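The chain below stands alone, shown as structure tokens; this is the form predicted alone.
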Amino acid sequence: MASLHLEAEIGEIAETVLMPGDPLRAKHVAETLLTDAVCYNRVRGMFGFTGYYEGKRVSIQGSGMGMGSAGIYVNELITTYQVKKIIRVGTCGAIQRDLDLGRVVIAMSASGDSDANSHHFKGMHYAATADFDLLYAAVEAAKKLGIPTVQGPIFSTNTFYDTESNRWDVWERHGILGVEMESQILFTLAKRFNVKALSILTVSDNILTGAASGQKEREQSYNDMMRIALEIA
């Protein structure tokens, strides 16, 4: 039985899912890093694959951009396909001036501006946090692989473009490392359904300094992030 947005049959999706926003990244990772990868979803072009990494069965599923889209796939993966671990792999814009391009960020928590969370918690502020066991495993895996990482809080926004000046000043002062668009809803739904979730992100640009990495640099740092995620899958 398929869900509304995924055509996979029960059993075709592994208990651990890596979730990039871009479905073409899911396709690229499946084709280059997994063995015996099989495509289980093409609905709306949101590719999903299941294969093996060093003998471990793992799926990789695109989520689209933003918390609305990500929330749909997270919900269906958990409630229909009984997924137990979801690891977001994506990019973020740094809002700390000393955070280098290409650095891998392992998110401990995700603040944000999601209307969904405001609705669910009746205007109160929920602290959306990663699973500690996954976070600890990711840090240890990165050390083993020799990949430098930084751990800390991030911010998930539903607004990619805005005209508000100095929007990130207060978040910079309170230690937020970077901005992306999906982790807050992932962490919230994971806690609601009692599954494990983590976000591993690559710094693709620095919002404060204007620095941005090129395509080649993004590919290399993205591979570093994926190696960490696959190690703990």
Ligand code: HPA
Second form
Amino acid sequence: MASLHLEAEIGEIAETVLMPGDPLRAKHVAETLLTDAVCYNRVRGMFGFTGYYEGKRVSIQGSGMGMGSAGIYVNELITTYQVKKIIRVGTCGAIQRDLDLGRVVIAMSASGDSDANSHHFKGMHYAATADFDLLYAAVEAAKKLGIPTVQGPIFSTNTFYDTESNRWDVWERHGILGVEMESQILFTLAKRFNVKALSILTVSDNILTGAASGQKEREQSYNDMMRIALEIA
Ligand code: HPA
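Please could you give me the other form, the form predicted together with hypoxanthine (HPA), since above is the form predicted alone?
Now the complete complex, all chains and molecules, led by this one.
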């Protein structure tokens, strides 16, 4: 049996899934960091692989961009494949001036502008939060690995391009570290279905200053983030 958007057989997906936005990143990570990796999904090019990291069985599944896409995969992973732990690994644009490019951000909560969330909560505002045990484990793992991190709230948007110049002012003033496009729906669905979720992100750019990291810095910080995620998988 498969779900609507995933062709894996039941049992082919591990209980723990790392979830990058980019399916080609999923493929790259599976090929370089996992052993005995097997591809279980090619539908829509949204690659998913299951393999082993230091003896631990782990899957890595692309989510696509935005909460519409990510919500579909998160839903199906949990409800069809009984996944118990989902760790998003991705990038964010900083909206704090002093947040360094390449810094690893461990998200405590995700505010956002998703219609899916406002519909579901009848216009009220659900505070989508990460799983505390995973968050704690990630902070401890980062310390052990000597990787500096920042913990705090982030914002998930469904609109990457926007013409409003002061769009982030109020969020900056309320301590939001950075903006990405998937975590709010991930955290909400994980709580709905009683599984664990976390997002670990690297700062790829600063929306306020326009600074953007180069390819080499990006690779380095992506590797740091992956080491933390695999350590707690
Ligand atoms: N907006 C939304 N998502 C992002 C950004 C951004 O500026 N940078 C990295 N992910």
